[in-house]
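The form predicted alone is given below as one chain in structure tokens.
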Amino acid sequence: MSAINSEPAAYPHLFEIKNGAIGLPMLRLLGNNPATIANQLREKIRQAPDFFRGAPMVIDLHELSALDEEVDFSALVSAMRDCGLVPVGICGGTDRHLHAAQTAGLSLLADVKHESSHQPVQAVDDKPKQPAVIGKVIEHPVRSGQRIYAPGGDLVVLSQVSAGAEIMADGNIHVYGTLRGRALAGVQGNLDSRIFCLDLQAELIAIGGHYKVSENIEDSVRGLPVHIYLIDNSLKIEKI
């Protein structure tokens, strides 16, 4: 009988662990009532179900840091999952919040630049403090099902964005063609980001988490070159 080789077989590496730059939407808590939050989430998601379905989301506790009360993370996580969201972790909050979140199976995520909801929005005529940084330039059409993200800067698309495609950037988005898919600028919370396109026919546009779906875009700006920015927590669409 031949001897059995006890040495493990050599296999090629099947995975890598790397740092990534992924912009995740954030649920910023302004109060602590899971039932009310669930009802308001359902109403919000009803407006854009395809945008939110299966979306990973961070729970932002900065506004609750000053409150000396517990957060029922189990109920909150359950409510978010019932709405089709995927809660992945928290940022901000107190040590008490952190312990309760970890008990509920949530991760502590690295803190990000926090834009308080009580801060005034920068006027549209104000010049940005920093020059734009181009994060990525796409020369070919962005086809249905594709998702392109430009971390740390602007995204420039020199062609069209098809229906069913999604483009995202930490900074501004420029589309030198028809925008039919979804465009999300300022995904890390930069409310000064803007969207420019030569032909607006988008399914969804968003800046810093504030969005409009196709049904809410006025016919007067459809099919035209436009400039989109955020003012007073509302998206403003202007013809170029």
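Source: prediction; values computed, not measured. Numbering follows the first chain given and starts at 1. Between two forms, the rigid core is the largest collection of C-alphas that superpose within 1.5 Å. What changes on going to the form predicted in complex with the partner chain:
Core-aligned CA deviation for Leu184 between these two forms: less than 2 Å. The Cα shift for Gly209 between these two forms, taken after rigid core superposition, is smaller than 2 angstroms. When two forms of a protein are overlaid on their rigid core, residues whose CA moves 2 Å or more are considered shifted, and Gln146 is not one of them between these two forms.
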The other form holds:
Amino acid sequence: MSAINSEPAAYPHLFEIKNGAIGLPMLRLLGNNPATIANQLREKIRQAPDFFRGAPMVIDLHELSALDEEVDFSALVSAMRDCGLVPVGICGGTDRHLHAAQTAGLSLLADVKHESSHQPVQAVDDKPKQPAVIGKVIEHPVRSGQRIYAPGGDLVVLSQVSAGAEIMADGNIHVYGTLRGRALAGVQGNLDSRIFCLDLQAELIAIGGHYKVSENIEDSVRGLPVHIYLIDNSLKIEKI
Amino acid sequence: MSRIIVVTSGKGGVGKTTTSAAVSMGLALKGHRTAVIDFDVGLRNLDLIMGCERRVVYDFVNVINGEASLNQALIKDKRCDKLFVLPASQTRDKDALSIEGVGKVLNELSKEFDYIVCDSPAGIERGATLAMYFADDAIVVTNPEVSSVRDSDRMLGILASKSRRAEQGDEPIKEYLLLTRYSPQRVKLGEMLSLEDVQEILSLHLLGVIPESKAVLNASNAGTPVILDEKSDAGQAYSDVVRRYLGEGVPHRFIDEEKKGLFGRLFGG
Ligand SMILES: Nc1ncnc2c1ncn2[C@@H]1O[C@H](COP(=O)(O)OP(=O)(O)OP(=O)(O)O)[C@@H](O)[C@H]1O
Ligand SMILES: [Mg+2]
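Form predicted alone already given; the form predicted in complex with the partner chain follows:
After this comes the whole thing, all chains and molecules, with the earlier chain placed first.
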């Protein structure tokens, strides 16, 4: 059934990597074939190995629970470890999943809000929209090796962000200088967050876990003032 | 009030020790009581460049361990009586330096000296972070190449977060860029980053540009800080650096290719 060496793209995607509400990235399973998952995972990680190295990750089983599909957790755990990931537990799933997961040494994490890109975007919401919160304003350059995170709001950098630096926010990211490092907006899964910068030369940009590495950033927007947002699950980079 | 200056870089072999020797001598020649400390434990080097290697009795680690007093360990320069060298130990490993020990020595030096220049080892390990921890000013020595610029940027990040000033919430360390081994010819050939490129990446106050110069090797072979070679381009560039550091407005030199003489104009491209 499984062809280990086959092109990963020949199969429909069996998972998505998302940021979960508990702050850990989630591996949301969309299928259960262990070999295909392993192949696709390797392919995915290969695109940004540093980004994922040593990253703890939760296995999200919500999509599989309706059919109670069997999951080979020990194969999955070893595939994730091979890729440098640290599987920490599961969320969602059925009793059968839970039992199998515990046998494989995974814990059950409290069920988190199921934010999903499959859900209709417009939820009914009578409450007035929360005003944007500025989480952090940084007035000096963010240097290589530094990491700055603005929890619960926007991150504003009034200077440059060097290659090898990493800036993250739960909300939007504004860089009033050159962005050479890595910028991750909406890290808790806010897919409406955006990234703004005066000069895009980033190593990596991400919104709500959807990312693009430098290699995949089109030359036509490089070095320009841009804003970056998510549309149909893909990052759109537009000149301002 | 004494000021502690760290000469740092991240990347090795970019000219920190050359700079520490030149700048400390320059400050002393201007009449300031100056001490220069070699933090490169295990790879003693500064004393060679300063030409005092044959007078080393005690070293930095001896002082930290209480095996010698500061006055016993400090070596007075023969050319300028305002300058003193505290050499590194060649026999210990870098773990011999502790933050308390370094702090104690710097504190004691601060009572007697106007400037304390710390020659940092390469890397971002213990020796380098200890050399910068107590600093008031940092001279970030950078060569015009990508890896050196990247390491300097990294060092600047550490300066901004892991220094005493940062930890105590004081005014941050004053950071200066010193671009060394600069060769306008090679910049023109595209073999080196230009001053503008480096400034664009680091956006840092420029203290000076030291040209690539044979005078540096000659000076270090002779055990004389290159700043004493007043006729040399590197010596002059370091003199400018010291004057700028002390607040004088001195225009930058050695940035553009030298105008060719008659011979060059006739036969050059
Ligand atoms: N401006 C210059 N022109 C030519 N050569 C230079 C220049 N500056 C430094 N050098 C040479 O580069 C080499 C390294 O210099 P130096 O020892 O000062 O660097 P360093 O940063 O202290 O090195 P380390 O990281 O090993 O301590 C030496 O051989 C020195 O002579
Ligand atoms: Mg040195």
